[in-house]
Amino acid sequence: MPQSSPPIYLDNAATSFPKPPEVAETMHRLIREISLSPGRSAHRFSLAASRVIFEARELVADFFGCPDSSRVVFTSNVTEALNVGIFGLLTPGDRVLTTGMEHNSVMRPLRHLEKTRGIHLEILPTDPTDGIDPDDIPRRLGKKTRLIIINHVSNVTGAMADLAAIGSRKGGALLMVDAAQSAGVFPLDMEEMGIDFLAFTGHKGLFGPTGTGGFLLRKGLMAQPLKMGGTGSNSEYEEQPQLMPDCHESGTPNTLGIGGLAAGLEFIKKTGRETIRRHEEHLTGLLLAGLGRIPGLTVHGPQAGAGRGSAVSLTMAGRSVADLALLLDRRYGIMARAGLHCAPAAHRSIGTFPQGTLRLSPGFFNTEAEIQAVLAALDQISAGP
């Protein structure tokens, strides 16, 4: 492909691109028209900003099957959301079950709490293709398991966990779900799936801007705040308020970003989540079928089908993944990601640690022609010097 051709973006597992036009238009309108400081004053701009936050909260609650929008908390990303849950729900001596496919936004806080709070961490056996066996959970729960943490869709292989099956087997433990790679593409219903804490990011499948994310907390469950400060509520007290969601939203919120996130959710509602999922599934199927015909190339993870996300990891004999990514970018104008993808546990599970993989991740705005161009480029690289 000549370098003058438009670039092909296949790094949607990191951040979706492009964004729907409605997202940019909404953010441009908001920053032009109001001061974006909600809940701090009673003037019309502050009230308008509060309305932006409230409507976004209602959208998120409805999207994830949460009956009470006050249980929706906005954060700067899914990493902050997961940290709130991990630090805010675990106490010294608690036992945690998790998997060998987790991102460092889960593993680093857990390893820290192993050292500082003496939590007991057990890693569930993970099949490189099929993930964990839900039937294995009841056998490993024990009496003291406080928390089960599950990556819904792997950011490395696209393998998907059966949340409904896991939720029905959690016993007395809490179920925390990292939905960074699945929110916006796959159905997620907190009540139906037995999810107690659902963490999401705004800048991937929800089509929002970076700097947005959040979590939903089941009614009756409280987590200790990760930060404290001004909330615009109960300002006469110097103690942190206990009401949701204020207790977790100290400081002036990212009203501009949250407004953009709401526009992304509206785009999904208008387009249809099933339409988005089918298109990504189709492109992923084309990609996997073509990769299987390229000599010397190995795909790590599930084959095509309804039980996987769009992240596809591969290695090529005789080539480092870093060299592959560089060649694709400089010679063919194809953007992908190489390395460990902030998930060393996942790469240990699939046998690609420490070199990692080349990850290709199609998104809703990619086309069949782009997938064919990527396959042609990899075929040329495989055949060439």
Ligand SMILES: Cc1ncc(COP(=O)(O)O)c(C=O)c1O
Given for the second form:
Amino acid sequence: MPQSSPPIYLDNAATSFPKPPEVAETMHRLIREISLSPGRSAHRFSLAASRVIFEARELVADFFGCPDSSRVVFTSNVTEALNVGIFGLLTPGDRVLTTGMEHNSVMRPLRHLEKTRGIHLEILPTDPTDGIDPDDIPRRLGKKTRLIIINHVSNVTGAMADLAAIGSRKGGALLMVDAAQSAGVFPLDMEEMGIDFLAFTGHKGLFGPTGTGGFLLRKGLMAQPLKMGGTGSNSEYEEQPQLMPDCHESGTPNTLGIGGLAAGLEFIKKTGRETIRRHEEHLTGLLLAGLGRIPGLTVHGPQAGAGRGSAVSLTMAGRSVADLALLLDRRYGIMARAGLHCAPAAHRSIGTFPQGTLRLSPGFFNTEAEIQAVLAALDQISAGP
Ligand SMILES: Cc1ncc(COP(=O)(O)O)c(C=O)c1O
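Since we've got the form predicted alone here, give me the form predicted in complex with this ligand too.
Okay, now the whole complex, with that chain kicking things off.
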């Protein structure tokens, strides 16, 4: 590809780009037209800001099959959401079942609680391409198993866990799902899948801006808040309120970002989640087929098909992945990510630790021509000096 061609963004697993125009337009309008502090005052701007948050909460609840929008909590990203769940639900002596494909947003808080709170961690056997076997779960559940934590779609290999099968085998444990890579692309229904705690990030498949995310907590379940402070409610008490979602939303929220996230969700509704999924599946299929024809390349993860996300990990004989990413960017204008993708556990599971992989992650706004360009570039690199 000539240097003058527009750059190609293939790092949608990190954050989606571009965002739909309505996301920028909504945020631009909101910051121009209203002050953005909700729930603190009775004046019209504050009420308008409260409406932005309320409408976003309703959209999120509906999107994830949650009957009550007060169970939706906004956070700054999925990392914060997962931390609330892990710190807020586990007590000393609890057992946690998780997988070998988890992100450090899950592994770091768990390893910390292993040391400081005496929780016991069990990692389910994880196949590099197929992930975990849901039938393993009932065999490993014990009386003290409080949580099962599952990465729905791997940010390293694209492998997808069968949530409905896992949800129906969870026994008395709670099911927590890291939906960072799947929300907005794959169906996620809390009720149907038996999910107790669903954590999402706003800036990937939901097309919101960075600094947005959240979680949905099943009715009847409470988690200790991670932070405390002003909520705009029950201000006469110095103790943190118990009511949802206020108990988890201390401090002035990111109203601007949440407004942008709502515009992202509206875009998905208008376009059709299934249309988005099919387009990404098509591009991923093209990519995988082409990669299979390039000498010296190894793809780590599942082959094409409906049961995978769009993250594709690869290594090339004789080239470091850092070198590959640099060459793609500098010589061909193609943006991809190299390394461990904040998921050393996943790389240990697939045998690519510590060097990691080159990750290509197409998104809804990529085209067939862009996939052909990256394939041509990798072909040239594999043949050339
Ligand atoms: C599976 C998974 N979990 C967690 C995260 C963390 O996302 P965020 O940085 O938005 O908190 C990511 C994003 O890289 C991810 O892919």
